[in-house]
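Next up is one chain by itself, shown in structure tokens, the form predicted alone.
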Amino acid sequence: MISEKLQQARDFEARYMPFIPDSERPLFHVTGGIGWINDPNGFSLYKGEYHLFYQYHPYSIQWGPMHWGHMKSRDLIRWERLPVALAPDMSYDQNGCFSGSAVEMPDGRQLIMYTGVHRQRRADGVLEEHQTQCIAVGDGVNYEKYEGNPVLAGADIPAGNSTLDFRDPKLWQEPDGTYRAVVGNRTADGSGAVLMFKSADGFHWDFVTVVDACRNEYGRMWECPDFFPLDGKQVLIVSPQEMLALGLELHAGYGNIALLGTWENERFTREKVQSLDYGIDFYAAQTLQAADGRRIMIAWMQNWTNSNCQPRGVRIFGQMTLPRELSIRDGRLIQNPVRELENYHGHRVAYSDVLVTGETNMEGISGRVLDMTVTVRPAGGTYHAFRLNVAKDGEHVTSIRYKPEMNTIRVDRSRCGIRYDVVHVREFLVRPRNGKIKLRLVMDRNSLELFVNDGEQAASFIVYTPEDADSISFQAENGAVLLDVEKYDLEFDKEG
């Protein structure tokens, strides 16, 4: 049954959506119907589709009373927009439905797992907000939640841990039918921790493991944990709050990290930490395995720091990643864009082996829609920099620069339109293949994501620069280097 809050959030949409014009919207990363849209929830594959829900307030671009928003795809990159999934009216999520998962169930149904939110005042007037795990199960588009809400609450925590900071379920179906799902919590010592819970049947659960714990060294509060095999290792993604910088590896504030490890016996042994994004608009990630195998992952492009930074006018605030495969190679976890963006791809443009001293443009590079990889290596000799100037005009410009002597990439939209006073400058280490560094950029209107090397590094960033500042320029200081440029234009006016 569709409740009368359920109802109300879809009728919003339905009345103002036609009133926001494409031009406004990013051409292939998925955004909201109408107003706030921040964490991914539900990405799942259900009838041969794939499932997108994300954290969802209709009424206004501030953050507010979380519904569900919801879209599906073929194919990772147009995107179909459903009616809004679910909406805060019970009783145990009367503040919120916070983030969750979904999974497809034998019977045909699909499983919803959130958190449910409801706020109670303590004998003392403290405002407690009270976090449980609550089950709907749907059709696709529509959901019934269960009567049994909530299925995890206080009591199933092991003792010490919090009862408040629990949410964020990771929900999948294990190769023997049971369920397992995974949930972000805050230990004794005030810092993070993942809880694992198994089922037999997706709404009756047993605690089972702490996955792992922070013990204060890296944030605060793990958010949006996710657990999942990939090329024979265990990978841990969590989003801590309160993280301190550690060298260029890890930035302070709201972050994204990946634990490598070894699952055995019901026992995570971490091997490995690294940062997931490097840039600064990245958040709380979620994935899915898809039909044929791939490891594929979606996050908020956005950062809780400057989420109040936002345009006059917009009526949309916003958006995802582009869906990236995740494997991992020497080592590392690696990212790289969905190879469905291929299909879209449109009129090559390309260059070998130029050569550029100082600042220079080339004919046909361009643009603020595109798939550009770009090849930099030595010119016989040494260079002090490489630059790679996008979203540029004579007022506006976002730079990409490389030092070859430290091994950094520094990126620095603080000419990107953005005007508060927030973070605009990132900076991190690649390792250069026999001297050449490999960037790919995909942007689309106000977004940049640059994939190092083939993926070993991953940076996102959001940018306001008028969307007809789209010169693209390339600049060698003190030195030479040699180029290898191809650029697509990416188009989507045919299938893909």
Contents of the next structure:
Amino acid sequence: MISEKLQQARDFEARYMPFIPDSERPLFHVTGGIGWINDPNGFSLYKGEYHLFYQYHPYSIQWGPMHWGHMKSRDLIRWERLPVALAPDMSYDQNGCFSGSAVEMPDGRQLIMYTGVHRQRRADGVLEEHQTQCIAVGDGVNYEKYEGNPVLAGADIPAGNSTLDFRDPKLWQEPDGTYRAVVGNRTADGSGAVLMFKSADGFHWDFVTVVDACRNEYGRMWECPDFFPLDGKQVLIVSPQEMLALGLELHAGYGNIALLGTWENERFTREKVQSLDYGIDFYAAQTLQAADGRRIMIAWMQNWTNSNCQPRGVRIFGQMTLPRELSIRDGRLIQNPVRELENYHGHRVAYSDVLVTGETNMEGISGRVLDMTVTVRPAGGTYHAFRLNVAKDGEHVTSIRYKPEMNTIRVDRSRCGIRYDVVHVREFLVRPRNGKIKLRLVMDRNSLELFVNDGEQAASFIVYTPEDADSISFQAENGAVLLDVEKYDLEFDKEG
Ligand code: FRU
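Can I get the form predicted in complex with ligand FRU as well, since the one above is the form predicted alone?
All chains and molecules follow, beginning with the one already shown.
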């Protein structure tokens, strides 16, 4: 049954979305139909297609009572919009259908698990927001909320833990057909933990264990957990709130970290922690496993702290990152754009062994929708820095600056066109190989995703720069570099 609230959201989209021209959207990054989006939800395979839902408030470009928007794709690059999937229309989710996940059930239905939010006023007048886990089942377009909702509530979590912060279930199916889910929760010490639950049928759930806990070390509350095996390791992904910076590895505020370890006898042993993305705009990452076994991750390409800093006149706000293939190399989590992107490689321009001193342009190298790889090495002597300037005109520029002496990359978007006094610079450590550094840059109108040294680091940025600022320059400071450059335009009018 389609509730009045859901119908209202679908009608609203149908009525107003046509007023938003394609030119206001990125070409291959997921956006909402209209209004606001945040976290990716329900990123999963269903009947051979990739489905992606998202936290959605169609009625304004601000966060509001959360709905689930919905898209699907055959190749993770081109997406087809589907009707809004969930609306906050039940007593247990009347204040929002928060983040969650989806799997295909053996009977062919799609099972969604999400967080239902309802506000309640305490006797002393304080308004509290209670969070429970709920189920909806559907056919890939329409979903029915389960009559037994909520399926996980206060009685299911360890004593002392809070139901005010109990959200973002990520579920999957085990090889034996049973289900598991991890859920973010706040423990008695005020910091986050990841709880694991199990179920034989997807509807009845039992607590298994606390997978890992923050203990106020990596932020406070841990949102949006994900948990999966990868290349012989077990990976726990969380989105911490209120992090303190740690060198150049973790920045303050909302972050996204990967905890690498082992999972044996229902016990996670944490071995290593790393940042998932070293840029400004990346949060709430979620993964799926593709039919060919690849682990693929997508995230909200935005940061909560500056999510109110919207350019005047935008009618859609928020977009997803490019889906990224994950692997583990030398004990690090590696991420690269999904290989399907290469099916859209169009016109190619390439140069090798270009000697650069000072600042230079290269014939045919410009654009705002592209996939470009630049390999930098010293030209004999030393150099102070190499700078790649993109989305550039007389007034605007975003620069990626590598300093060999410090092994740092510093991305500066302070002249990209965003006129708000927020963080515009990120710096992080990289590992050159034989003096070489490789920068792969994927741009899609107002975003820039950087992959360093074949995915050792990724860094995502929103750049609200006028689209005709499309110049690219290469610059050596105090010395000379040798560059190899390969640039593809990305073309979407041909079949992928
Ligand atoms: C993370 C988050 C989730 C929550 C959702 C609400 O960005 O705060 O924890 O489910 O957004 O929209």
